[in-house]
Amino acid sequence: MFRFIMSRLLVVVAVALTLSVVAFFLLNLAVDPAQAIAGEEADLLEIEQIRQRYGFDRPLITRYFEWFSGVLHGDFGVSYYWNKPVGELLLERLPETITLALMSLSVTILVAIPLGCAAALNPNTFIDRMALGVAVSAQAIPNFWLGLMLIILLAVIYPIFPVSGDKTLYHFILPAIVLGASSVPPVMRLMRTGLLEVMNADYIRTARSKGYYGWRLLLRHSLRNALLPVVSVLAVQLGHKFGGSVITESVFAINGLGRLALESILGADIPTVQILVFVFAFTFLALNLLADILNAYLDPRLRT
């Protein structure tokens, strides 16, 4: 279980050291910061000393391994935009974004499980195509779209939630259904695909010869197998979800790292996309790895 882990963080330094790489290059060369700093309404001469006061006229190798030495010692920066330690940013935004991928993944789990199980239980009838049926649905319907249309139905006409905000768990109901039902199809279609795979099994046929049906034979026997799959789709969507929430943050109004990130890009604020960046991708990565580990010990088989 040890080289497991090792080898599956070895993976992950490599990936986060590659996307650091390329998102500082990629970003720098995009825009010019000495520019962004000095604003569109400033001269060549202006843009030039500030270029020179930064160390922008030096290698972009040379500022990269300073700029990395600093996220590793905890220095992430100063905001060209807001003008304060990007550090301090992430910190008052994160609490946000937490709460509401948290949420949103709560969501996913408790619609996407058992329409998967009940659609498994009843393959080929109505039920198995009302889910299916749902899972497109949620597939289908564009994030930004859905969250209008709740804040009118849920908000305007019918006020039972707050429109925007995100001062109490209330605020983040509205937003956390947007963003978790773009999670339930994948999750869905994999529960069900994997429970009528485990159903098959000699040890399910066992069961039922001693009497275990429907729900009693899923809860007992058929699930924990068939939530292997699962475990690692979860994972991979809790991580879309805090890079992923810009739009859904922009439509509620949430302080969060998604519309933090949105108005750095508008800013031209690299600093701060920089770390946003690097955050999400860690962030992926870390989860990914938190699945495989998971996976391995519910399953021997996959350490090897």
Second form
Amino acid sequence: MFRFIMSRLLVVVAVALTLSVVAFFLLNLAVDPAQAIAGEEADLLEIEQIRQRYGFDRPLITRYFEWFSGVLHGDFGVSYYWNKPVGELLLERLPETITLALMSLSVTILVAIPLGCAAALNPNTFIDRMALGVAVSAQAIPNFWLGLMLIILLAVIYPIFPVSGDKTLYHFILPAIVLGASSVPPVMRLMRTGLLEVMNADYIRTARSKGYYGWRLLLRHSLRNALLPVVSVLAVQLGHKFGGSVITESVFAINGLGRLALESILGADIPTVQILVFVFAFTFLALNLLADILNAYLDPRLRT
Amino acid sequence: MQFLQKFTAFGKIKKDLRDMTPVEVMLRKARLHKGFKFGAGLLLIIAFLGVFGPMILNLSPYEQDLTRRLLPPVWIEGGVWDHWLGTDGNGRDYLARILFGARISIIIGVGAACIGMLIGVTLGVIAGFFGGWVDQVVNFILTCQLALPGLLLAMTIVFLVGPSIFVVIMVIGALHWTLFLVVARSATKRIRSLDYVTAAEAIGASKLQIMLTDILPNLMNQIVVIFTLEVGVAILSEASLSFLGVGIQPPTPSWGLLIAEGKDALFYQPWLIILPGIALFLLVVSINMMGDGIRDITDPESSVE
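Target state, the form predicted in complex with the partner chain; input state, the form predicted on its own:
Below is the whole assembly, all chains and molecules, this chain first.
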């Protein structure tokens, strides 16, 4: 188990290092940071002054190492657009995004798992086809449009929920539904195929012959094994939710990391954007590692 | 005895199928597959309307008439027959803008999926063919790509490089190739160990020749399925980018952009958002259903019924 975790950890560190290089060079080569700070109308002299003041005239590699050692020491650089340390910005915006991500994950779990179970227990019936229909539709509905439709229906025509904002948890319900819906199809499909497979296994037949049936059979015997792959997919989906928060947060005006990302991009604020790319990627990697470890812990067959 | 009867009956059905060429079998499956027929039919209708609709109706998506701004569709009170789906905030015909949007979506979806296919299949075939350290390097690239926040990166690059249809296609394509890679790699690994590849190697075919003439044609079925599904994904990505203001720029009518423009009129003119969203949904559903259908049709294991 220890060796398994160490080998996975090594891959995560290598990927994170590579991505830090990619994020830094891609963004710093795509745009001249001095020009971005000075604005469109600045003359060459002004740009040159800014370039020297911020140290942009030094080689890119030197700047990369400076930046990365700063990140390792917890110094994320200073945002030009917000005139604040990036670390401070992240901490301000983090709670909203975490709330949204966790709530939308709950929505996914509450919808996808019962739906997947119902479909697997009644294969090729009306219920199964309806579950498939839900999955197909959820896959094709653009996220931001679903958000706007829910606002029109449940906040304007029937004013049950607030239109936008992030003051109370109540404000997060609609955004959580929108962000959660995008993860329903893969989780539901996996739940369905997993449970179908398990229901045909020998040990389920044994349990049946011993007199187990219905809910007790499902909860005590089949669901446990069928949930194994679902757990790891849920962790991956949680990682996607951080990245996917960009759209949902801008539709519902939630001041989280996603909105920070959009505003920073529109302000050509490279220090913030490169940290956000790195943070989202790192969160995804960490959650994947967690899923791998969790799976190996739950299912000894996977430990290699 | 009963067993034998069943067996011969089974053999007879098999023999009928064996008389048909693979293409005939596929066509027969396609005719019997409801999802495929529905998806392909809907897609054909949308594509036809997008390409010929504006010409037949003689409508322009750019022509402004500021005296007729924000007219509702004909079925709502105040709508006029000159503008079936009403007009937008600049008095442009909404039907024409939505029909034109279909072109933009389809061009970007197909273009981006082509770029993704090029990258993914190339890497996948190379990794599957050579294996060993090459496979590990490709696997590392794949892990990196999967961890990258795709939408965020796409937004940043499109915004910094300058938005245009070409840039949007390239960026979306360059960020959506992982599925192609995974499928191409596993299929190549399987085919590589087959006898006819060994035979080709024995008669002295070069590695490139084997990859192009012996392996690639046999991947086509699976790649077509992934391609179709990726077109749908790319269309949704483009709509998201345009909605956030970092994709297709006005006045070009992209569906995502139309929804963004209608967002301010959410309370009073909700159809400005509802209509392009329905168009987007129908297009992506039709493409996904067609993709699922092609998967069933090209799968030799699937039943004909």
